[in-house]
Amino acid sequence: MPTTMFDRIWDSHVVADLGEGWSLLYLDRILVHDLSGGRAMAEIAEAGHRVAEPSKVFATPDHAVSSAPGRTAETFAKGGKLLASLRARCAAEGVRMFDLGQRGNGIVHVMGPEMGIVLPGVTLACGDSHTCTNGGVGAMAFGIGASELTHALATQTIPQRRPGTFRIRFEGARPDGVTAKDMILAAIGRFGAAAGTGMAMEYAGGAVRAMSLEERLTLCNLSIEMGAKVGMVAPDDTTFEYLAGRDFAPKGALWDAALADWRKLPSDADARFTRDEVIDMASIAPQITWGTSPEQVSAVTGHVPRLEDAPDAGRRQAWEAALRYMGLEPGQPLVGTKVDWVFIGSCTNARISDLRAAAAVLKGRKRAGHVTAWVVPGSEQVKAEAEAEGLHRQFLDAGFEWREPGCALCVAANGEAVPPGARCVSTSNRNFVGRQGTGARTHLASPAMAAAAALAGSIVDVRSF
């Protein structure tokens, strides 16, 4: 029977059928971070248990640590307490932790693939909704809640309801200026923020096969913004070249055996999906959000929607609320909207290829005087690579702040926030009310678009640069 990649991985990890569509799944990897990892392991200890398989658990502080240059664990006091807890529990349980300043430290969804911890065909859970990012290497990765994380750590299993499958095929040549971020934002705008609810996404088509591995991670990152817990791209030679030689990837004969298994993972040519859609790449231009949901997005050359164009009363009400919060008028062009902050970072767009793309736009230019601009590398490895290439000097020369790895302004859980009322073009994944700080107004875009906005001091079409 023709089978999807998702079904292959799911079926091979079922420990028990729990009935009514639920299964108990074995987890090959668990990733933990500072916001919830220490607490979850402490709860296990208080209940008289231990982490079941510590060799398959990996920890990194990212959410609550300061990104200030020269930061220490104590730079942000609340984050320091969480970090101390994570350190203590990892030491007690024998869990591998990548601490501040160490190779391997960084945003949890950046360091996992770059260290080879995440591999094709594995099941992976983490207490963070953007765990779906890791599906870019062909893994079945998903976020879980606090109580689920405790269960997962104590048993190396997790009960899950089997989702349907939703494939989006991106076909055709990629237009100038269009990035993976633009592709997934365009898909969310077209199908809606709830389209993937109860689904596992698979991204396919010629434009996806032509992507780098890091671009595939960006594509999968926003699967949760379409309502899906899982996003995946079939592994291929691009995947294998990326993973070869990574710290935790198989070596020697084990690599050869793993490669043979990984080549069997892609969906069969005649596999059936619950939903199957095609997007013509010629229809996609550089995107930017205008509202408070990733589905409230437009080509940068477009305009804020007019309320009378809303398809129903509910949508009109949502648009009205979003425009009030964002300080925008119905029908106004997006280009030319003044920008106060620019943030290049997050698990969506803080990899070395993202920083190269932004630096290429900035080269030899200066940010607008009224713009505060930050670059936050996704990991210590990304930071080291960028500095070795001199990218940090390009950012500094352009008037950006070059900061330490972490989540930073994406979620504002570390004491760093965009000021109330300030407008920020951000390479992160969420533009919800208050996401980057109380009253902050967020426009999601690609690294190149964000860099261009910093130069212009306003929303601008990167293709004009």
Contents of the next structure:
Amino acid sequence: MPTTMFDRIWDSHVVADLGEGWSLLYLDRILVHDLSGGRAMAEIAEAGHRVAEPSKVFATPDHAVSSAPGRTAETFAKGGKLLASLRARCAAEGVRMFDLGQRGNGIVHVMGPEMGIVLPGVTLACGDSHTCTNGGVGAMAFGIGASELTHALATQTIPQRRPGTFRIRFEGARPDGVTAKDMILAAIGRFGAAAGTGMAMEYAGGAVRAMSLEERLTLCNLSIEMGAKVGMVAPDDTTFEYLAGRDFAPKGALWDAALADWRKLPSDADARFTRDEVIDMASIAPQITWGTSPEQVSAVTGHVPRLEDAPDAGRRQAWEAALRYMGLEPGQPLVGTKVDWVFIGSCTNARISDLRAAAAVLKGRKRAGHVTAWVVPGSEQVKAEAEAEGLHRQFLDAGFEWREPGCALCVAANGEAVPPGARCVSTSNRNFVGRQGTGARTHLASPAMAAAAALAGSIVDVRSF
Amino acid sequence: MAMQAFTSVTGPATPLMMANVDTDVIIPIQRLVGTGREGLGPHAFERLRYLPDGSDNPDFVANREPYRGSPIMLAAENFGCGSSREGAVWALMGMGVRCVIAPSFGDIFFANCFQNGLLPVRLPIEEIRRIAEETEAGPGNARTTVDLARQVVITPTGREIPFGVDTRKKDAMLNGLDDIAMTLKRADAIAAWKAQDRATRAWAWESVA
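Starting from the form predicted on its own above, please write out the structure of the form predicted together with the partner chain.
Next comes the full complex, this chain leading.
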């Protein structure tokens, strides 16, 4: 019987059948961060347990660390306490931790693939919903809550209910100015923020095959904004070239054995998915969100919707509330909307290719005088690579701030926030009410679109900029 | 890791009839930095619940009588979407909510609910709207009951609506079981799985050993 990649990885990790679709799954990797990692390890210790397999657990502080240039653990005091707890617990349990300033430090979903910790065909859990990002290398990776994390750490397993499968094939040539971010935002706009609930996504098609590995990570990153815990792209030579030689990737004979296993992962050509959709690449233009859910998104050339165009009463009510929060008028064009802040960063779009794409828009120009623009590299490695290429100099010359790695303004857990009422074009993944700070108004877009908005001081179509 | 057992709850069902209520709006991340599981109740929904001066927002339905402190909340599609933060469950329970009835839930939030003893019940949106209407139309004592053992929602007019729940989750909710202890009973099966995996997939082990 033909099978999907998801089926194969799931089936090969079942330790026990728990009935009614539930399985006890073995976890090949667990990633922890400062917001919940120290506490989870403390809780299992209080209950008399140890971390079951410390060699398969990796930690990095990212959520509650300051991104200020020259930051230390103490720059954001509340975060400093979490970091101290993470350090102490990792030391006690023998868990590897990549501390501030060290190679390997960074946003947990940037660090995992970059260090070769996350590999094709592995299962991975992390106490963060954007763990789906790691599916870009062909892993089955999903976010879990704090209690599930204690179970994962204490047993190296997790009970899960088998989801359905949802494939989206992106077919056709990629139009000018369209990035992975635009593709996934367009998909969420088309299918809705709950379309992937109870599903594991697989992204396929010619346009995905042609993508770089980093673009695939961006694509998978927003799976959870469609409701899916898991998003995956089949591994191929692009994946293997990316992983070869990375710190924790297999080497020598192990690499050869791994490669043989990985080549068997892609879904059979005639595999059946619970839901299967095709998106024509020609239908996608650069996207930007206008509301407070990622499904409230439009081509940048479009308009804020009119309430009478809402498909039902519930949607109309949601649109009205979103527009009130966002300070937008029904029917107004998106282009020309004044912008106060720009944030280039996050597990969605803070890898080296993202920073190159943003820098390429600058062309020696400066940010608009009223705009505050931040660039927060995704990891120490990204930061070092960007500085070696001189990208930081280009951003600084354009009047952007060049900051330290971490989640920063994507989640505003580290004392940094977009001020109330300020409008921010952000390369992150959530435009929820208050996400970037109380009263902050977020427009999600690609790195190039964000950089262009910083220069123009308003939302612009990057293709004509 | 400590879970409150759940048998049944009764109260006026609070009609928070919004779709895509995300866990950021249930509890802002700033309230979860360096805090425990307790004390989050006053911050639940704080961006909707309070006016800028800190007073109660009368437009927020859970601030109105008879809903204040009710153990049952009604919502529209995709409740608890977004972030994995379990603090969203702790905050809801802190404000007295023990059961949320919605057509669909964010997957991670749904799992987090069962870890703590908050029962998420899936019903069709039409049924949820009817419960809301029966509650609003009824007298001040219009109550809804959610009975987990019988797997029924009893509406203010006495209609019984069955709902589904996985047996293992139901048992854990009724008895407050410790899932780590349950899994550790399978230590032999885990050890056997690991031994065969290490023999056949050495690359997944040796590269991080």
